[in-house]
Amino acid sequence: MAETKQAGPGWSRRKVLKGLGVGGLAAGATIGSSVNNFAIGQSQRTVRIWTTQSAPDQVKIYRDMISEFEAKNPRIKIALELVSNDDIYPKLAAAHAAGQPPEICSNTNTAVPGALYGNKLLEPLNDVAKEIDFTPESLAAFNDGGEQFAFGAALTVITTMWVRTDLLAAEGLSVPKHWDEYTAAIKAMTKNGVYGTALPYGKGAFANRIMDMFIRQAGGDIVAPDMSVVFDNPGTHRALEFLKEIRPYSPPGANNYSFGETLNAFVTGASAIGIYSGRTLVNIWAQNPGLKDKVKAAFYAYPRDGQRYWCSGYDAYFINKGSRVNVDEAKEFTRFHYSPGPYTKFVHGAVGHNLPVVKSVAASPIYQDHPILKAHQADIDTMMAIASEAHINIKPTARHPFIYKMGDIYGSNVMAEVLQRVVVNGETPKAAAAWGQDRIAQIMKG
């Protein structure tokens, strides 16, 4: 196989597919104005933008986003593509290797700029930084060494745990704070057609994040501060048998589960209790109404002797790096993208969901005046600090250093293929747990 220099400085299309562990080119669905044109010295050169948000009221806004700043940049088109969280990171491995990635990328985990710059495959935007009025937590997320690899496209809390206050109170409980309280909690509301709780059980990315936070709630960990792989300790066999404890708690199709019908399950009523982000509201909001006054944000449970801690974080946006991106004018759309108007649009198109990164914007009158963030503003602040005391999955604590290489974990989905060797396949938690540090040093060796 001959070699292409087009995936990033110093990196071959061979060099990528090993070090990133994949092979071939995947599209996503493309909607947009056209398709990219890569010919030196067009007129009008074009941006291809991946997104996550595929919600038909953020596709909308993202195509009248587009239309406005087409109409003022006529040299610049945008093709907008929708891929999933769950398989993004080797979709872009991928179009690395064959020299084609996308100018930009929004929404995505944490987890996949992080293995990107580890690779030096993204741009640098320290002079699109400086412009904005950005929240300085959300530029440390993506900052490293002063270099700025990426910017939160939003802040998102997914670990929030959601209850419905009606069915607690109907059992003459309160909101869980612990395990064992969780546990009671769950077993009590599973009646009626009803279950007490929905987790993603399913191999994909949602699993993966779950893992990370009970391992973590439990006093495991999973790369050290040294870079050690330590997956396989107590910590991991207590959260799987904690998660292996409480599976008949959650509905029958959970071993699928990611994060749609994780969601799904708690909007429409199969759930007491879910685990999301405020995306929670909005789809409240459109899709069952009736339970709008019934549902209350809180911290997730952990053990009583355990951990507190949540994963949050800053969904990315970034720019790509590779001899065919158009940067420019990538850059052009980031700055008009985080402009006032349109960023307002943005975050509104999935409020509470998306939670501004841009301080102006998350102060201005216009985007606190939304029906659900007056209605739910008690709810926000939950959030809020949640993410104030959560971590990231590419600095997983205060004393870890950046690991880049979390991508690749995340991407193989190894965490939540050890959940299924244990809930599906009946593995002893050590065993699957053993399974999994092996992988796992496989990965950070590569």
The other form holds:
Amino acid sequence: MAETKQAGPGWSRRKVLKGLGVGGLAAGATIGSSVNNFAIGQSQRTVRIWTTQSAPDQVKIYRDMISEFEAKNPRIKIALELVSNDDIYPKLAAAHAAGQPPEICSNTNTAVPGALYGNKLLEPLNDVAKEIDFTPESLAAFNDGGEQFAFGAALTVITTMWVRTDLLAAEGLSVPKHWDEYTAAIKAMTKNGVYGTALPYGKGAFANRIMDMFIRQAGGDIVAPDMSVVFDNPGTHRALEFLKEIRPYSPPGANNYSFGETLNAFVTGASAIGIYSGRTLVNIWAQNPGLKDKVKAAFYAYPRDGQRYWCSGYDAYFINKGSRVNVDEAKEFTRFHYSPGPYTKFVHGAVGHNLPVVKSVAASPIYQDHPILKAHQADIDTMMAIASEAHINIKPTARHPFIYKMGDIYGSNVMAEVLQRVVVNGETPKAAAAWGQDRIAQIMKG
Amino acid sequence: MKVATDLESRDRRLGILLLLPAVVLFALLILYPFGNSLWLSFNRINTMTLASSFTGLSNYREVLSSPEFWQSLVTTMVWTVGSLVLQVGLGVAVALMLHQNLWFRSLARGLILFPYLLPMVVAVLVWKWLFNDLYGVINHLLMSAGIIAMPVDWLGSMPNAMIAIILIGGWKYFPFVVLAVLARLQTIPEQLYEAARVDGASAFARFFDITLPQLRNVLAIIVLLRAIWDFKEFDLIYMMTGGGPVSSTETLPLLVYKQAFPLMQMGKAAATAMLMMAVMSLFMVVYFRARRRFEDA
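We have the form predicted on its own; now please give the form predicted together with the partner chain.
Next comes the full complex, and the chain you just saw is listed first.
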């Protein structure tokens, strides 16, 4: 009989085997439990949302909406990420290059989904569009040949002209309608530490917007309906001359202004005329209520012999395409987002700034029962009137086709740089426009 | 004889085996990214779609023939030298001060690190508010003192924007110099100073004949490291001015970013980055040669 070998001091083979058996069972149970947890973890999908709306009230509302959605959909986790409007385009480019775009982007410039759609990087949303009573205009803004590539997150009339009625009255002036009246008004109102206007001359997204508007008001164009680049034209020269002429009537730091600084200048009373969306009202109510009854929305001044042209637009909402994008879950959240309850809260978060694109919400008494809307109905009506005449940057006029490269043009800040070349470097409008023409042509080619 | 050969062979194999992890790490962390960037620079690539085509040296030709690159290089040099001089000057001065017997010396030594430890985004926000044209403290103080009549545009005009970022760079990074210089100061033998005093050396003479030569090596390392770090500084300048006004503060890292993302020209950005690296390597070679000559002398 073979001698029983000891595995250790006092350990018989039987004991070792028994121990291994018990250990194996315990390990099995642990692994089983882990696998179970892993399976639960696997079944939960994450939807990342990038939004440019970072005001504390809006973020709170978004988080509340997310909590409500997650409670109803335990297998979907929403991750909200705040992104600057000036940076979202390059960040999205990097995210797509890395193969990790967020599922949803909300409240971006219209040109952003345009550029992504042009590169076939967006999920079609036709199925979701059928389930929500969007305004036809908001759907048309993002519909190319039947493909719904984005939605309007909200209607945002960013080129609304806000005026201080008390300062105008003190000078015996009425709301300026044309550039000559506007120039006279801002000259008259620049005094006592107040600047006549505050325009964004900084190298960023807002300067691109105002360049777009002023160029077209002056009769110019950027990319013609036949897709040729026509940036270097008399309209652009005239717009640049005008912006240079009125530069002294903006605050000294305006060469560095983008959205926030421009808005703050008007809300704090540092400028007599401002340019922004209805967020102006929200911020005045919250930060400087003394101005509540002294401000008025108007169509931005344009040349007497020029074009009635304003840029407005639907802040965009879209779902990115990508191998790791959880499309179904993103669409589920989208349906929830635009349903009456959550969407009313969403637009109330920046009431007047985010005008609803869902018909039933716009008409609902719950939406309209808001103190800012009640107190400023005339201003809201003005913004709606501007919006009805305004154009989006990827389809600048009815004659133009969708210009998907407009995202690249905006993203490159070439128009803002042309403006700075004239205002800061003192280049002639013609030379700066020629430089811009060359740059835009390169972008269109690339 | 054979045993010895076997032993040598085994030792060699063991040596190779022991070196292998370091070689693999080096290849993964340095060679692959470098090789990949080099390859990217020979292609025309759309950043967003990654659609690419081989174009050989055309990216390099385009970059080198564009005035933008040369202007950015000059801007980078102005920023690097300006910021470095300020950091080293301020850092050495403060280190000498903190080396004295001061009240609350320990506390002061701790507090001096504050700018260096502050996250860049917070530091930039604070400085942006200080420089704000309408509500900034700097304009307010200057106007109150009657030095200026109207607020100054600190970040939207030149040379103010460059001066502003150099000042902030100097403020943010001088504690690194303080830390390194202070550590070296504490190891200089006190006898050297005592002997100099006995010989009647003035404070200036003691500084230039004892302190400075003793600090030479540590200053050399500081200058090298900070020059490399400043040369590729991105976040401070991007957040303060975005490269503006126009492109007056657009350093090479900002140009690389602009080409890679807003302009979607990944290949061109890679070519610019490779040229940037070449410039840095050139500086390092010049620096090491100068240092060797200095030491030999």
